[in-house]
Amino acid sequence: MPDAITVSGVRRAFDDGTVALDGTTLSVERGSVAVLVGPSGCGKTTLLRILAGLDAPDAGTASVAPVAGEGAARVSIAFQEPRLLPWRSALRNVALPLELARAAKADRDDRARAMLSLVGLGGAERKLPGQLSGGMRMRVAIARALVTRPQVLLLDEPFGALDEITRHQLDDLVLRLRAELGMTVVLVTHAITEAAYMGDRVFVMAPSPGRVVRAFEPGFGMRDAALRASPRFAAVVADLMQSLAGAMLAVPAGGVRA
């Protein structure tokens, strides 16, 4: 498959002199699972805003690859907090984007109305955020994030605040959403056992300044509540979590190729 994403020598100073990025280097396949995991100040929310257009890179690039045909690549990008309008019903938030874009009312209900039920929520569009379980919350906001049938879904540790069991039917949620959608996907964790369960590819990075130092294929086909309790799960959380612990002290270098 060809690359959906690709990031080449990425660097990104801030005002203050702090260097979030210095020698990116990654890509990724198109219609994967792409997982960043790393110590705080790694750079790993920088990367993805600079993936969905909301700042730039200083030197280097980052490009983001249309679908063959489809014109301009189609980027969407779901948040820790769900930051759903509360005055607006779960349909009118899931809209919302369509409405920006002046898409006919009936036609943007339609497929609000659609993302709602593929995420679970059929018969829930009339209720307001407050009304709302924090994993409901989060399916509104993914389905918000889908409604403008992105080819790219970018998620910046969105489950962060969820209880486990929650957040483990939500990981599955996403890895069903991207093989029914065929879209790629960007996934932003501090969650060693959610990296390691929803990538095909990791890159680990390292801070001061952030950069890849290294990027590595779990290997699992299906993902299932067995996977999580399989040796060999336990194997590729313990890897991971020997590699963040040398991420700490790794030599600043320019990159990992995926």
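Go ahead and give the structure of the form predicted in complex with a further copy of the same chain, now that the form predicted alone is out.
Here you get just the chain by itself.
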């Protein structure tokens, strides 16, 4: 499979001198799930923003290979915060991307409703964001990212505010849609078990400046509940945990400050 995403030698330094990324290199095969893990503040969000075209590298290149299909549906991102329009109901927030792409009203409502019930919010279509719990708001944002059936999906810690069971369901939902649509997924997460479960490839990042210190392939084919209980899985989790601990202690590679 060709690479859908290639990042090579990316550097991003902010005005105040913080070097969020330096020499970051990675690639993601089309149709695969890449997971980014790393300590808080190591540049994961910055990298995702660069991939989404919201920020530009100061050096190096980052590219998302063009794919067929309607432009608007190409790349979808769920931010670390829900970013909902406060005056729109859950349903109309989810329908927003379809509305902006000028889908027919009936069609977009149906698709939004279906997606809302897939994330477990079947009864909450008409609630306003201010009437939803934190986890429900995040799920609305995830539904909004998925409703366009994108070809590249960027998820920034979307499940952090969810209980483990809902989270497992959403993990499986993403994997299913990946299989259905041949979607390429980049997932930022803090849950090591989630990283191990979801990742075709896991990139461990270290801070100051942010960079990839390890690329790792768990190599699980089918994922299901049984996998989570298996010793193989436990071993991968332990290994990843080790890497992460190592990354936090990593000597800053030319970073300006801790």
